[in-house]
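In structure tokens, the next block holds one chain alone, the form predicted on its own.
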Amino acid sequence: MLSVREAETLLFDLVRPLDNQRDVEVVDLLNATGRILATPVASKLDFPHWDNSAMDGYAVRYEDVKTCSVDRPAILEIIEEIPAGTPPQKALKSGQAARILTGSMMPNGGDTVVMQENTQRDGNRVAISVPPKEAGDFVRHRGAFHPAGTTLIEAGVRLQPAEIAVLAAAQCSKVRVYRRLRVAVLSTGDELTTPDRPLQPGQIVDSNQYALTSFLLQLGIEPLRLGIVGDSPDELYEAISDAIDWGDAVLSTGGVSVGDYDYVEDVLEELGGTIHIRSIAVKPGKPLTVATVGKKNILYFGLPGNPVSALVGAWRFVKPVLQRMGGLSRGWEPVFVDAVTTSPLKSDGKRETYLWGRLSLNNGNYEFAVASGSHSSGNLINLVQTNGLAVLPVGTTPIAAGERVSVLQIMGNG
């Protein structure tokens, strides 16, 4: 049984990210949200595109106003108004000013903007009574935010609203992104049934298929639902063969413990797979099979059948691997935050233990409220609204309310 750290190291060594030439597609910018940029983007434009005003006021020459005061205001002739979107028509000469609005282009000869509040207009003249602090006040200079020809967004970045806005401003209407990962999902067990069928005695609804499909969709991954596979080596062999032919990875639940009907590892070895991990010293989720299988060395995750164990394993170990595989260069690693627990936390200290609950930010400090009710790996109900897993390391038993605890941030509500 591997420690968490050993398992993580092994897992991350197995990751083979998508190829930035072969596994790329071009998409319209409006269809790129959530996709991962495959190649760096450089803009042909300077940002700002030209010198422009950061204030409503008057464009002036600094030399004309640098010594003005309330007692001795600088009186300047207004030679034009420059609305936003209209280029200046005249160049400023000594003793002249131009009415200018926020975002409007600076006129030639003007090097400073005086805000409207420090002026008084009379017809075609303006009196300026407060001198600028320095030349260039309230002027946004061309290229000051970002010069043309330099990288605007690096490859490996997930495109969210801010990145989409920047690309639109740079007139990138199409972008090269990594294709979506394809991951097959299957559930094993004769006791399983689907939600649309009447539940018979001894049966269990296959919630794992839905949980893991939703998990993949949240990551922007294309899932293939292979449904329920019975406890038959032949049936399992056929299902796993189909899965590795189609996908970049496979997630299965059940069949990875030491029961009489747990055939996953036998089938993987029959298919020529190499098993790298069989179990990890965690609770819940100790039985976790990780293998590479098939001609393409598809990554196979055999998660426990208990629904909490399956999701905890997906959040803790599968999520970072799939995000890195999909081309994400940063932010794929698990994120832990330091929080104060609002209630006592307990474990037996024998394995690294995860307790699920709600992570919230209160006055700049994280707080963790453990979910009420049983923390059994079969109790799916109190996972509702979970967005954090409190981590109790090996050797740690109780953590009192008010003490600090490390919490893994996971995909959750709110």
Ligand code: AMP
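Residue numbers count along the first chain shown, from 1. All figures in this text were calculated on a predicted structure; none of them were measured in a lab. Whichever C-alpha set is largest while still superposing within 1.5 Å between the two forms counts as the rigid core. First, how it differs from the form predicted in complex with adenosine monophosphate (AMP).
- Here Asn31 does not count as shifted, since its C-alpha moves by less than 2 Å between these two forms after the core is aligned.
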Second form
Amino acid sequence: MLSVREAETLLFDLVRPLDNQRDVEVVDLLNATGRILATPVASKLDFPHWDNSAMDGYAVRYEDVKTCSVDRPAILEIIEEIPAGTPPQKALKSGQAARILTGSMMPNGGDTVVMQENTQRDGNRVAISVPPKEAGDFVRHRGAFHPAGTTLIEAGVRLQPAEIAVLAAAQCSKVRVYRRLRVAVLSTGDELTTPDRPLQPGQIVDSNQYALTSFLLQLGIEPLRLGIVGDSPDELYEAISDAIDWGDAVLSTGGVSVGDYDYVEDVLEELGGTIHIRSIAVKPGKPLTVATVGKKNILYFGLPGNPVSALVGAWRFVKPVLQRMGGLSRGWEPVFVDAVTTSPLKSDGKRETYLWGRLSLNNGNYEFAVASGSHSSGNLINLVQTNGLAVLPVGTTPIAAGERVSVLQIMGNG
Ligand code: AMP
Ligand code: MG
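How about the form predicted in complex with adenosine monophosphate (AMP), since we already have the form predicted on its own?
To see the whole picture, the full complex is given below, headed by that same chain.
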């Protein structure tokens, strides 16, 4: 049995990210939210595109106003008004100013802006009584934010509102992004049925198919739902063969413990796969199979059948791997935050234990409230509203209320 750290290292080494030549597509910018940039974008434009004013006020020549004061204001002739969107028509000569508004282009000859609050207008003259701190005050110079020809956004970045806005400003209306990953999902178990059928004695609803499909959709991944596969090696062989033909990765649940009907590992080996991980010293979710299989050597995750174990395994181990595979170059790693637990947390200390609950901010500090009710891995119900997993390392048994605990942030649930 591997420790969490050993398993993670092994797992991250197995990741083969999408190819930045073959696995790409070009999409309209407005459809690119959440997608991952496959090629760096260099700007054709300077930001800002021309010298412009950062204030409402007057464009002036620094030399004309640098020594002005309340007692000896500089009196300048206003030669024009430059509203935003209209280029200046005249060049400033000594003794002249132009009325200018925020974002307007600087006139030739002008090098500094004096803010309106430090001026007094009288007809076509303006008196300036407070000298600028230095030449160039309140002027945003061409290229000062970002010069043309240099990289604006690196490859491997997820496009969120700020990146989309920057690309729009740089006039990139189409972007080259990684294609969506395709991941197959299958549930093994003769006891499983779908939510739309009346439950027969002994049956349970295949909630894992829904949990994992939803998990994939949240990550922007295209799921292929292969449904329920009975506990028979033949059925499993067929389903896993389909899954590895189609997908970049496969997630299955059930059939990976040591029970009489647990065939997943046998079938993977029969298909020529290599099993890298069989179990991890983690609770819940100890039986977790990781293999590479098929011509494309795709990653196979055999998650435990218990609904909580399956989701905890997905959040803890599968999510970072799929994010990295999908092209994300940074920010794919799990995120742990330091929190104070509001109630005592317990484990047997033998395996790294995750207790699910809710992380919230209280007076600027993170607090963790463990979910009430049973923390049995079969109890799916109190996962509702969970947004964090408190981590109790091996050897840690109790953590008292008010003490600090590291909490894995999981997506969703606000
Ligand atoms: P297994 O890992 O196949 O031994 O399953 C462990 C437990 O999880 C059993 O109680 C199963 O009934 C339950 N289980 C297995 N698969 C699913 C599933 N797809 N959805 C909900 N519960 C499941
Ligand atoms: Mg089973």
